[in-house]
Amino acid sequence: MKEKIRIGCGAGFSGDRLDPSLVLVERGGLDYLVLECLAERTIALAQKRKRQDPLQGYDPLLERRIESLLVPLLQNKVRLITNMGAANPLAAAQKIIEIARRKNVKVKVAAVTGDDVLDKIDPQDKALETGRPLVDSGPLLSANAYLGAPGIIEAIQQEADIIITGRVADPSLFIAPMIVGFGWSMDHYDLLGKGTVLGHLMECAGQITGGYFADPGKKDVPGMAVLGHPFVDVWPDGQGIIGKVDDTGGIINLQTAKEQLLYEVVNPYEYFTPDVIADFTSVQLTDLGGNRVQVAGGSGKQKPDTYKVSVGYQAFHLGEGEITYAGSNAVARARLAGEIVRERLKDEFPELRIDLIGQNSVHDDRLHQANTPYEVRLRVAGKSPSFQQASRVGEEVEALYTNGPGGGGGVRKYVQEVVGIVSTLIPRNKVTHHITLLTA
């Protein structure tokens, strides 16, 4: 049993910088480094490209972080735990192995499956934000069971170097090294929920160090350019003390922490995992100084007898098309060539939207009457079930460019197929983890 252990977070979410994580492995002195790159969507669109190659499905970084990150984690005696798998863990455990038989080193990696359960849910099982049937939606096209930390429990104990799973809570990616290291029972729901604390304090690494924080002027942020990822040491009470690597950017303070600890909590009294229903009202945060904040507290309850499920679907073509407008009357102009193309698309678009970028696509007129940009910028979107439809939208905003109003300029058009998400939830019974080593 150990009487401390270090895990640092490099990612929180797939589009996350690279460069943090590998100063975390360098410099951080961590025992473990988790990279959380996997959302919603984020693994339904993965589902989409395994459907059209069998070998993809995966994280698109993941071959860009595993070159960099590599040796550095084999050097250090850094264990990697990371759901880069999204929709095809094998498929990325065994590109993980292709690389380090490239860099010919040796390494063991684990896959952890078990979460697709797209053939074990019921299509008219009903969607827990619309109450109606999921297939109501639209056609299915995946169905991933949020996982705990059990899997990857039983990978650490097998002494896998890095390892690999698909959908996973949050929370779970943490937990499990805490549960392995100072021997905590599956059962002890104090304790879970405590780790469960910490590891929805790292999961969007940047956040708590103050990137999603920062407001100038206001709450200032210093080196936000190289905005250091955090780490947490934990022991075997649950207590934990969150900093960050000297010298990287950023901030961890009261205020940062708070926020964090709030961030996509409904209820605090009970905050749902796979392994635990942590209750976060007892939590105690205490500033250090030096960019590190104590975390005590919190507690938990037995675990829910079921899992919640993230259903992705298909949902429609999303036809969308921009223009700008900029000088004198550039607001009235843009607004005018927004109501041409409402007026010859209204038809066949009764949903079509409209926004003024710097003037009302976020926050509504209301909120922007003393405002009168000297550049604005149209958007026109409009939701269709087919690529070609949906293609109208940006035809109509490009054809402004001559017939009017004046000096509109810079036109782009898109078309994307988008993926709705909804959620059920699955019996516990029906789902069961699998384990895949693989060793170079």
Given for the second form:
Amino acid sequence: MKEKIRIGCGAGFSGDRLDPSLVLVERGGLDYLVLECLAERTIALAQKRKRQDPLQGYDPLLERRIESLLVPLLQNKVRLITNMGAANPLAAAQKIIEIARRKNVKVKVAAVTGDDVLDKIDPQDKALETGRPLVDSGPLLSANAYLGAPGIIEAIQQEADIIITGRVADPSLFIAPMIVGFGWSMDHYDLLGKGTVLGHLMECAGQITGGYFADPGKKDVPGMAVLGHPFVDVWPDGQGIIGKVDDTGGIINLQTAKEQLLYEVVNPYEYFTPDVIADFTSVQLTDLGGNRVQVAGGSGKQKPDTYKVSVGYQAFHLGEGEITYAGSNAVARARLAGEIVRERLKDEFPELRIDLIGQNSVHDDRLHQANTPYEVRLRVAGKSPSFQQASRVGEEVEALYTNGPGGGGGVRKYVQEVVGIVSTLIPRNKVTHHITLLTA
Amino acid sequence: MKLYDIAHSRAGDKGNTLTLSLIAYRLKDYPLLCEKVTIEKVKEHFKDIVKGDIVRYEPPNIASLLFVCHDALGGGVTTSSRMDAHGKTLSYALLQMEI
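Same protein, different state: after the form predicted alone, show the form predicted together with the partner chain.
So here's everything in the complex, that chain up top.
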């Protein structure tokens, strides 16, 4: 059994910076690097890309991340665990092998599959959000079950250098190496709960090192342009210390840890993952100084007997148009412009959304402490089943140039095909994971 | 005073559900948050934004409150037509509350 494991997290979402993970690998003294790159809707969009091209459907930044990390990972004996496989872990593994051959290095890559359950769910199954059959939301595009740690554990045991998964619960990416390293039993829920707390604190990478935190004068964060991403030292009893590489930017303290502990938690007494239902309410955080926070406590109980499934469906086309008004009476002119567009589109778009950016677009009018701005941007958005009809929103906004209030400028228009997500549950026995090993 | 003077917050999203943490800078202000920032107050504050129920958790181990607001994101990040479909900016809207 290992005395201590150090796991770094070098990406908290698909579009995250590339360089912090390289710093972690080169100077972090890591055993494992995790890159968490898969959000709810990211996988549905990836499924669409795979449908257009069977060799695609993995994370768009995979090649660039692996190009920079592969040799340093191998040189520093750091194993990579990532969900960058998205909708196509096998194609992602092939791509990594291709890069390794080009660089003339030896590597063992494991793809963990089995999360794609589109052919195993019934379109008549109930959506958790609506209580109605899944298919009522729209034509189904994808269904991915949140797998737990077991597939990753197997891949680690088969000595893969790089483990690439599709949909896996985020904390499972972190507890898998703990389970292997410390020989934790899969029904020791107390330890799995503690490990899940650490995984949850780590999974958004920079969000615990001062990213998404700074508020100048209130919560100052140094060096945000070179923000360091976190690592956690974990001991066999499930306690951990979160830190970052010296001389990187950012800050780790009680405040950053607390914000992250509660982030996206809908019940701190019962945080569901496929491996354990964790309890966050007994977690003890201690600031050790020097950008290190000790995490103790936390617990867990018996894992659920179903997997959660994210189901992607074809939702609608979102049409948008924007135009700016400036100078005297800018807000009134923008309001008039919005009313004109509403009057012309109200029959086609009963739910047209009209925002005055800088005035009421993110919260409501009531929370805005109105000072009259010098400039304001009108945004109109409407949903439609068809691309053509959705384009009407932008067309009408553009027509304000010669048919609307005085002095409007800078029109932009967009139409976006929107993939929606609903959730459902699937019994465990209907889902099995597979490991595919490739070597270069 | 405003909540902004004594607490900080981070917003998160799960589907159409908004989560808002509220964390006291100083331990001694935590009872005040528990007393003043009631579910009713948060409902009133966000009455044009949060359409569903609000649940409040009080994890005392980290001197924080957590508000879980249902039907709050115009359908959620995938199908909302709002500019901020995640509702990420709403933490600072909570901190605008006068207590």
